[in-house]
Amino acid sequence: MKYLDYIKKWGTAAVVAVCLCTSCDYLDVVPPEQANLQHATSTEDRALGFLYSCYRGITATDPTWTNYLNEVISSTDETVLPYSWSADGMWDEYAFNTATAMNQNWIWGTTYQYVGQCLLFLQEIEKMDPNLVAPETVTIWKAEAKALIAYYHFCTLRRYGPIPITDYYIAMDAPQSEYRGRYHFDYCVDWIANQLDEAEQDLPTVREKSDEWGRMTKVITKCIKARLLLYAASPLWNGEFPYPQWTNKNFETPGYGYELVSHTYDASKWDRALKACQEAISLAESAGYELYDNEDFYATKQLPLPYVPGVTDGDITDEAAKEKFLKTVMKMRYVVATRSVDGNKEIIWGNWNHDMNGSYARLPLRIIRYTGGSWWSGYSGVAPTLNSVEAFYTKNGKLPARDPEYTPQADWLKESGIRHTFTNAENQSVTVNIANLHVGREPRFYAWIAFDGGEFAPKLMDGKPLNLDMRNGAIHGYDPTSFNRDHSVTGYLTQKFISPSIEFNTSGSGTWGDDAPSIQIRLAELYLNIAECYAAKGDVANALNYLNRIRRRADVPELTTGDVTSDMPIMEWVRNERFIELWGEGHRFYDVRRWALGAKYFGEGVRRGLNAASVTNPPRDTFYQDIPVPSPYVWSNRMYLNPVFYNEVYKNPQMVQAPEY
């Protein structure tokens, strides 16, 4: 039975078969023994299923791109959702600062639940008949559980800051004096890092069997540790935490007393993070991981090269250069839309838990009319901001605002003179004069950002390209009468994570294209992590070395030391490259927080878009306006941390609430 099949099987029966805890409280992480707990390790198959049930917490604690209503995905400045969706999911509480100790997203309870599940597994596996499973296999299983315990603690740490550490059972009848409070942040980091080191010793470097894909390996644990230490070295936890008076009252951390966060800068944290990043990259590369660079995969799917304004129909006379550019666009789409069996050796760890609503939310409104007259439609709700659009580089590898050869900023939204004529979903001939801002950009922009007049997918419309007609209220634009609450707030859509092979037919049939995992760790992140460490240490040459690996793969001109200026220092290059390369993959929520830049990027009036959600069938000059997103986004420093559920503080005298909650 494959790992994924085990997850499905044991996920539905876990409470009964392997005794997942039923409480959401940290103090109740260890469930009382059930009548059939003794059977959980009575056979090899059951024991392995027990282990696999420990992995299920990953889906809940590390949301994938398909979970578009989760705050990690949809409360940042990358994309915005219609304000009419604010009653759905938890995204609005962390976009509009309305989270409280009553309505926060209870990640805390989930992570500690699965910590308890892992601890229970480690306890019960010791009772297993030693003749059932080879000792070396049991050793690996224990290491997996230990790595998961560390990972779940890390997931809690990055959301809540200092946390209790659970490394043994807390009896249900334990006196309050034995309850643990929050440990100092640095103590938590050290403990998690040590747990990962211990687990790594007994894990395989990689998983050779396809049915083991996604299980813990040496490479994965090294990558988690590198990310952990990068976060710990970042400004929020390295001297810039905004609440110096926040301390414990009744619980002391060994060596730290009541203090919860260090408030002085420590350069050695960057040294430690750099070492961990070097080790992770070295092991990953030696294990065969590499940046995805297949420029011809699209051809194996019998797809045409995409339409790119100014490239397909521009004045480029070098046909080889034109083909190279268009192939790179397709390659970058497939970075996140292919699997290891397709030759993608970049994905180190992924998640197969897909909710198709995540794809619907990204697709345009009306796509194709069925033979019977009804429409196949998406939700058109995941809308990239103008902030995102402007962050992608020009074809010269510079920010549009800093490229002297690019169109002046005052003219970005004006007509470029490049007219794209296509047949829309109503079988009408449409001509869109492409905006200047959408011409002369780098390949990743065209791979992941969809705009008015641009191509969304090459065969989505019954084998023909679907091009966006974003001002037409009957097709892809704003029309609350026809589409109720579904529309793009900013005038943009994204095709990142959407397979280029997606196709729907008039008969009602179709295909979602290639199935790929949601990425949790890929090699590009490792290169960006180490570049950030070098940048923090002032080592420009080494930072550029790793940034340029990312840029070369994306066919973006490499940076030189001359590009690093007082106006665009090396850390800004690193942060912007991270914004682009990891766009929409769930990093931005944590990155902006750990950089202590919440007000700058997530503050009131910061998110911008086109004037796409106020007028039906707007004239061009009305649509192409740069306006703030019409939603009550706001930032407060308390949003650097999640609040703890009120009952956790009420029942535990050692626990203190996050500041200002």
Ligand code: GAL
Given for the second form:
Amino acid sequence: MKYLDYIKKWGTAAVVAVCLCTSCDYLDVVPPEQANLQHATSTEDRALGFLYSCYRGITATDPTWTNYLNEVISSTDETVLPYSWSADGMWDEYAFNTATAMNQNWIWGTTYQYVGQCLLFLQEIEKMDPNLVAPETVTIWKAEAKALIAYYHFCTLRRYGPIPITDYYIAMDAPQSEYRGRYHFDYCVDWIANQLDEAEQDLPTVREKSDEWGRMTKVITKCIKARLLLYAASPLWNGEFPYPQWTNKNFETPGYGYELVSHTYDASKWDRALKACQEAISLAESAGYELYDNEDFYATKQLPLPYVPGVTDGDITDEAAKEKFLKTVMKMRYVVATRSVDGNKEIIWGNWNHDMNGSYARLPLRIIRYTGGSWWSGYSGVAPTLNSVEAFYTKNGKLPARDPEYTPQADWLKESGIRHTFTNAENQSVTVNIANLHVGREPRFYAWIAFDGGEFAPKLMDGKPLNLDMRNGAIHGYDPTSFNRDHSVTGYLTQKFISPSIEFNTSGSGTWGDDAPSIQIRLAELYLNIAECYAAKGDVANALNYLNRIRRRADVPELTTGDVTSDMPIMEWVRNERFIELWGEGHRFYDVRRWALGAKYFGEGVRRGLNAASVTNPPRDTFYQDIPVPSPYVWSNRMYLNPVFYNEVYKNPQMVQAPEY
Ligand code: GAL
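Could you give the coordinates for the form predicted together with ligand GAL, as opposed to the form predicted alone above?
So here's everything in the complex, that chain up top.
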């Protein structure tokens, strides 16, 4: 049985069948023993299925881009959704500060449910007939369950802060006095790190067989540990937590008393994070992981190079440089849209990913008119903010606002004079005079951000490129009489994660293109993690060394120490590179929180867009205005932590609620 096939076909069923969980909180993680439990280990294949079911919590706790209504993906300043979608999913609760202890997203229940599943697996596997499976195999399985227990605790920790540690079965009839409360944050970190170290001993370095891809390895555990210790060294957990009075009342952490969070800066946390990053990188590189750098994959898929304003039709005379730029655009799309079997050695950990809803949410409205006259449409929902658009670098590798060679800010939204003429989805010839801000940018901008007059996927419209006509209410623009829910709020769309081979036809046939996993960990993140550690330690040379690996691969000019100034210090370069490179991959929600910069990036009025969703068929000057996104985004410090479901506090006298909930 293949791991990924199992996860997609049987994951949920197995959890229900094996776990028999009646409620989902950490006190009831382990169900009472059932007679049918013994079947779960009665053959090697069944026991393996039991182990696979332990993995099922990964996507539930750590949603990927396909889950566009999830708060981790859609409450940040990377993208915004139509306000009309605020009844759907949980994204608005975390963007508008309306999450409460009654309605919060019950990640906690899910993670502890899977911790329970892993603990049950570890218990039952001990009872398995030793003749059924080789002891070396059992040793690896146990290490996988242990690594997953650590990972699920980490997922809970980064949402809730200090948490109860669940490493043994709490009997159903245990007296309340035995319930655990939250442990000190640093204690939780040490415990998780230690579990990962122990699990790592018995895991294979990588998985040689493709049907085992996605299962725990030494490299994965080292990467999780590096990320854990980076988070722990970050400002929120290293002196800046804004609630000094918040402590336990009844429950004590060994060695810490009632304290839950340390309020003093400890430089050694960065040393420890750095060491973990070094170890993770060195093992990953020696195991063959490398930044994806295949410039020609698009050609093997019979795709043309994309249209990029100012490159395709600009005054670049060096044909080789032009081709390199356009190939890099395609390459950067494939970083997150290819599999290991396609030669992608960057993705260290990922999951099966087949949910087309996330693609619909990204695709423009009205893509192709079928022969019968009706339209095939996306939702135009996932809209990059102007903040994101301005964070990608210029072709000189600088922020547009800090590049002296770039168009002055006052002219960014004015016409560049580069006119793109194309046949739109209505079969009309349209000419868009591209805005200055959409010209002269770096390859990642063109790889992932889609804008008025630009191209969205090279074969999407009946084998031809779909070009965006964002002011036209009959096609991709705002017209509430045709679409009362769906429209791009900012005037931008994104094609990150969309397979470049996507193609739909007038006959109604089509393809979503190639499958790719949803990414949990890729090597670029490790380089950004270590760059951040070096930056925190003031080691500019080493921080630049790792940033430049990311930049070189993206065909962005490298940085030198001369670029590090008081206006743009090294930590700012690291954070912005991370914003761009990992844009939309589920990191921003946690990054901004651990940097203790919620108010700066997620505050009221901070998210901006074009004036794309107030007038149908707006004149150019109406559309091209820089305005705040008209939804009630707001930041409050209580949003650094998620509330715990009220019942957890009510029934457990050791448990304290997160501050201000
Ligand atoms: C669906 C609706 C789509 C889109 C989507 C957003 O229910 O049919 O048009 O609005 O919700 O999640």
